[in-house]
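For reference, the chain that follows is the form predicted alone, supplied as structure tokens.
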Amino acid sequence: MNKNPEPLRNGCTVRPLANIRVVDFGQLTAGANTSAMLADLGAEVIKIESASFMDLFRSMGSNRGRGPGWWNRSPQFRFTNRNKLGVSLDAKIPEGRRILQDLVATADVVVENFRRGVLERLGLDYASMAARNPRIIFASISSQGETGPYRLHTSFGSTLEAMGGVAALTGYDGDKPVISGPHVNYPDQVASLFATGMIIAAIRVARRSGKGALLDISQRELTSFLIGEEILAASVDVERAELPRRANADEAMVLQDCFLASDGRWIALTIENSIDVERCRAIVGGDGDLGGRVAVWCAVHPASEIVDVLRDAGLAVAPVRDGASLIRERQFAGQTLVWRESGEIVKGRPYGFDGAQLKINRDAPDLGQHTREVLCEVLGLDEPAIQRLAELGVTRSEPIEQ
């Protein structure tokens, strides 16, 4: 059963992960975006939720409580769950738990980012499932890893940035650390990219060896990986830890900052060396503080003119764009956003495959939209068995209000 029959592009059947089945317990970005990228590459991704535990994205945005089926209209959920099948199976009910174990046993890959210990209690952990399916690849994405003293700590992107070392570097000049918050949330975004690559590598190994793997993916450790150069610098300079935060400034650059243009837009400018300084001064004039001169010059010119003039001089300059401007100027969004015919925007992918663009074969599923198909075609359940699960409340497709 592969429910993504269309090719990635006309006349071509490039589907690198065709015939790979993924059971997706992923939530929010870290888990759900990992499996979305696998689905984009042709894997059959079966997203598991239940009436008592939906992807938390379904409750976010402006749709909660707004009429029938509000849980199926969340922009955040639809943004990150395209190309997946949706199944509702309640693991809190013993029969539902058994069905889930049977389904996982058929999979090549499991993606999950539950709180540590949840899957063990359900009998769906790697050890239990590998006993039934030795080829299974279990991608466990967690805040702080499978082991260690912090594995059970409650974490958000903010606290992971703090523990991973990023927050110590970000902040206003001489002021407190600044964390990115949920609208950026680097640990989640980065984890999904790394996890996808690791899963693909593990699939290759499993095909050669017949053995699966547990992939222990710690968001905190990935966050530290992102500032590896800073950690290395600290290892050779014991006084580095005492340096104050410098806002936009960078010790390796003559000038690095953002400046307000006359039309209220911001531009970012980096001056790397003495050659750049001369080029910049030839435009903004004056001898004293270069940053001050640039600020004065920018204040009387619109952003577009500033960018054109400084760029023509060979300087590194760019307008500061926000989400709305990336929607207006699609060429800058590249493949990171995909516009549907309906006007809906979904998350794209930051890479191509032999020139092929991301193709959305299926919208994000309603809760339990494909439950019957999967139970019948994957697990071979007959109608009486499916009806009994419905009577037990296992396959309910309307949320139980918490």
Contents of the next structure:
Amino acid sequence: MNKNPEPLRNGCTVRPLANIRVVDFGQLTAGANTSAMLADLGAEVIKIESASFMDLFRSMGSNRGRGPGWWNRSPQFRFTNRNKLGVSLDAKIPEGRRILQDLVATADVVVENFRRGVLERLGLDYASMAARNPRIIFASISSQGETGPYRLHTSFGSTLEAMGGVAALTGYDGDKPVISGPHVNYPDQVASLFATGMIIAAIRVARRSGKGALLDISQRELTSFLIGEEILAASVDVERAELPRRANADEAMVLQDCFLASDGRWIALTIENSIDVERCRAIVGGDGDLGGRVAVWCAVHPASEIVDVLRDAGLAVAPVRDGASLIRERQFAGQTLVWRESGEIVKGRPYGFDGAQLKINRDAPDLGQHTREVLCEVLGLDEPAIQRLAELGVTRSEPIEQ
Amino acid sequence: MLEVGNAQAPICIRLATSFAGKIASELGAKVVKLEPFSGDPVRQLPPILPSGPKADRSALFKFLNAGKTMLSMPSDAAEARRALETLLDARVDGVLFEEDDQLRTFLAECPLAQVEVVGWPAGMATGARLSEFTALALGGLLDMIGDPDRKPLRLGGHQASYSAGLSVFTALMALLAERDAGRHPPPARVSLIETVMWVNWKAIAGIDDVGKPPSRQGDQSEFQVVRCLDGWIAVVFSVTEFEKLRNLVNSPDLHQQKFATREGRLKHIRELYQRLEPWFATRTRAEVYDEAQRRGVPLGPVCSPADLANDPQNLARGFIVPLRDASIKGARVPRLPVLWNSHI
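Please move on to the form predicted together with the partner chain, as the form predicted alone is already shown.
The next block holds the full complex; its first chain is the one shown before.
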């Protein structure tokens, strides 16, 4: 159906998924952002929500409950759902469930990050759908995987940061573990990066073999995979079983920390080796504890001067940038942000192809914005059938209770 | 796959390239790692294992490179280039390389999937030194971790490099799929700073939402880490789960009106946690986790790397497996975090 209003290759030189249809049950970042990245690569992504179960990002922002159509104005939703079609189908109503099953049967890929068991209850699980469409690729991005004693457990990204081992390695000197919190939810971000790559790998296999796949991706496992060297070390070295947290220090570096400048800004500095030590001492002076000397020197210099002087001396130094400077200093954004003509910003991608900027062909959809279009053009439903679904409340485009 | 190291590139870039190559290798690709003549400096980096050949004890190097074919490049640049050409004449589908103008030019006409891993966004001064830590600072992620009145913190491990490695892997898959379609794929480029920014997108969306950067909230955050009998628990809950958390802890104090709304809880967050902490302090991680899950509260016990090997879920899923390198007896690592049709 690909009805993108822009020519396919305009603004994106790589569209290997141009003939792929994705049914997107993805919620929040881990699921929804995976589908967005597939859309960036040319896939037709149909995002499924309903009046009784919207993407939670629609109701997490400060717009919640404020004015007509508030559920269509969430910045977080806008960032993670560009280039998608939006369909509202309520699977709690039998007719809605049947239509959803028909729609999934037409898909090449399904992306979902529901709690385990939800899709089984709706007859939309991999086994049921693969029976109708053996080529289907099911990317199940879950908390702890499809199997095992914790398969039904509930979590957020921060839960998995603790259980996956990253939190144990993060924290102030000798102090308690630290998690990235709700404004980062680190495991959710990396899950979408990994899942996208794995789905493309499965599509390549399916194109050759005609066989689909169930990709069982555990976010907790991914989080642990990202500290694999520490798991390896702990497996053969009992002394690493209980590592003290060491703030910003790195065993491989002579000194690494943040220092407060005279204007109240933080500076990040890495001193890697003895040459760096000499260069740094030539600037900050003194023979004693290098970290202490750097702290004293930074306290009487503004951030911009510190960065200029230490950088020119050949050291790895940078200001700690906050969200405001991420927007203000556009030269750093590269491929990662896209400024719309309206002035709004959406998320780009973490890689570039031949310097081409990501083109946003569609803004994130309003709830159910493309329901009629998809029912008609993908499933071939006629007007009376579409009207009947509306009368049954299957295709409502205003939230019922969120 | 060829993984071409550049002796001049910062270590943080090498870790990203190596991580992407590791994923490809675990998926079944034959990955040939070309080390500079001087050897990959990652071989010397911690964690250092307590036994094994003296020059070969880096757990970091072992984790990233077990299962790859290692080739040392000649010290002479012309010889090294000839060796690379010979390798490219063999059946190669893709190349990962690191900040290398000459190699980029050399590869320009090769119909391979090629991903260049760099530090800085395109068009920015590449002469400036970069570390993984300063990439976290420039991408804004440092600003998000820690307490608001204390210094910014890095996430443990090599998260800037490894998240960039995941970007490299995904870009590589996209290029290979493009190549499958009979097209000559353009080169891809992954920057550490850009990847950190991309991971940290909520810092930007948060400004759109409430008009100011969210920055680190630490002890002012809804989600905090509290002490229990045998370690720590991450307290995590959404608006809809607060009532379940309140029932779990079962303290009359939590029914006070000031805790009834999210706004109220945020305003009195310190007081809220003072009322929550005693319940956790008398229970083990396992007791808290079991009871919380029974009630649908997504609390997370803090597991150390050593804990993960004996975790019931990891054991059931065969997640911790022997290292693909017999030189270290008993060494175990996490497998690739995906089961493909139930298989590893």
